[in-house]
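This document starts with one chain, in the form predicted in complex with its partner chain, laid out as structure tokens.
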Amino acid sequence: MNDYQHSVLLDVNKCTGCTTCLKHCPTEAIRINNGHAVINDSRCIDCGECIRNCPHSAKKAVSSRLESMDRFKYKIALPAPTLYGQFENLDDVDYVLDGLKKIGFDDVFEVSKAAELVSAYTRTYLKTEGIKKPVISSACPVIVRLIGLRFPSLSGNIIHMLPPMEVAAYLARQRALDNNPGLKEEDIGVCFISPCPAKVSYVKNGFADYKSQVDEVISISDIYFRLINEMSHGSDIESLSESGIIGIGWASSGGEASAIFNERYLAADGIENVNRVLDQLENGNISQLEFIELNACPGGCVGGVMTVQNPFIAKARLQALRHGLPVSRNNLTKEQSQYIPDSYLFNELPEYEPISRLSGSIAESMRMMADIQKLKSSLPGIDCGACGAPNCRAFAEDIIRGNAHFVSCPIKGNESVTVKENDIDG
């Protein structure tokens, strides 16, 4: 997956090389260089992280501009539940659905909607006899991409249900070929309304065979102010909201869990717990559950870096908006919600990738690490980073591995460089 297209820019000209995304990076992919960050597009997992932490405001996530869905004859948009949590005062969902219709959209499909789909067919996937338990969530692309690089031995846990975001585009589809008999199939664009930045990434590069629906990503906070001009406060709004309390819920981190209706789950937010209970759960001491929620960014998608609003006030938003509607609004009948249909699942995962072996031959390998682990005790273990690796640690391999120098660090980087480069070789 080296050709696997990132949506993290950087401005040069804002990058200061500062150290501040390097210490944050959860997989070390990235290294300044030449006084400005550079990430290594193989490791790199699109948490945001980097923009989350940035001081300087280098770090960009990218995505489309409405005017991108000029294209299409007939366009679609798929809001996320988190673009209701970022306005004050809303009490009525249907001010943002109508407001994305006056800036340009012929029809607006709810991911929450799709999401209690979702719900529901996973309730009845838990109940599937001989499924590996616990079960993973795929909502989150950064988590499926996490465990497919670095938790191979969980890729069975992950359950093959497509996101709510895909089972939107797909219903949205077939809804407005069903109300406009003259439609074609090109005719249709899709665009979802984004918290983050790895959703951009997933709808780009698809993964293993499947390619996704969706045409255009475009971010909540490039479209926030357009729509917040086009929303009236007026009574004369269409009622176009599908969702219920569960739909809304999956903006925040605990709502998908929740919505398995069996107390027997876990969720957990924010990258650096995921990979602590990813690694628990690899050594299985962690037993009993039936559900893992994970999603990278703190406090679940209102966390997401294309937001505008702080998670937890945009939480406390959605909290108030869901009260007063019932619980799911999916309209599947018992027989229905047995069943469910292949149009919701993937076939493959993507394939297991070790990032972080040094070397293709296992004696190689070996042989690098023990010059590692030689070179790492003759620095001096304080991390900081000034060399342009995060650790003294990875230092010490990105010299192993030929891309970078011992001179490089500010601390013994003068000291007999000569002894030192030899006693690596000898």
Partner chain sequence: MSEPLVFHYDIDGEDFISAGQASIQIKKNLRRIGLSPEVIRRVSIAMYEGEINMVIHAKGGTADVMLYEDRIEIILADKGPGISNIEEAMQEGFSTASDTIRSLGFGAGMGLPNMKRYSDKMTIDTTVGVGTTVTMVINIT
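Note that this is a predicted model, so its numbers are computed, not measured. Positions refer to the first chain, counted from 1. Rigid core here is just the name for the largest C-alpha set that superposes within 1.5 Å across the two forms. First, how it differs from the form predicted alone.
- Core-superposed comparison between these two forms: the C-alpha position of Lys376 differs by no less than 2 Å.
- Put the two forms on the same core and the Cα of Cys25 is off by less than 2 Å between these two forms.
- Taking the rigid core as fixed, one finds a CA shift for Arg52 smaller than 2 Å between these two forms.
One more: the block was the form predicted in complex with its partner chain; return the form predicted alone.
Nothing else is written out below except the one chain.
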């Protein structure tokens, strides 16, 4: 999709062409050309791995500024539960929520509250006849885009449940309208405070036929210092928290999966582990499961590149914060659990062009695949990255697609290029 708006961008002035990023990109979206990295927009999934691994800070996440909310009459903050793990010695979530109101928000709606509702309805979803199992969580937008690009055969396994961020935005808007009869829809602005750039892209691009209920996405790192200056540790804070252990648990890997109250689940985090799980699942090498939770960031959302704190420290803080909380403050009645409201579901998945598809013609694709294999066998096979591609197989594909030349290989490039290219053609 050429018009896909990304939130991970390259600062060419800082890039040295060191090849670190292309070694870590899970979709091989990066090449080194003319001495610096080039990101292929159609392959980028905004996972932030290049940001995490770049030694020169040449990759950056782009999100909104807090001032972008000034255009709205009524401003609502949606804090991700990851935000709570950023603060040292935090013993009450209300300090954070109260602080958000002090920096200019009119209302705060916890994403962790919506997460508890999504967990409850996921349990209902898993009991529905005819769904394809194992069900794969749709909460991480990186995973949804990764499956569409690299594992399209697994698209049918993705749960058609909106992520907690969207449910929170919908419920927050309804609460604002109910409590403020003078407000109009256009008066209300909803701001998600995010740990990762993928949520920025999600809001910018929508989700197939679904338009996000969120207006702006601000990074945790941008709001952290404003917030910490306003967080007062006194007795005058407003009691705002409406979530428990389950909701806060969504910030760390395994939190969503454990909330389905079913032992037949798998939870994996870190993009390399995610790719291995999806490979095994696609090949039928994973035993029967009910539910799979996948998080692109190491440790879960606490590992997002738009956070401030070390993910392991943040996870430990969240574990401590959960002590004394109820399991959930958002339980469904028996009647409510019989069906899932439309406001929690999406109809269609986004359509992506699989990166393994070489041509629109099957015959042409097969010919190109054979040429790639033939060319790859003539390359050194050491995957050094000096050619500007992440590995020899990717370099061979670039040549066959007409995007590179054999001479770029520093080891084999000086050999009979003409003979090799003629061998492929003939």
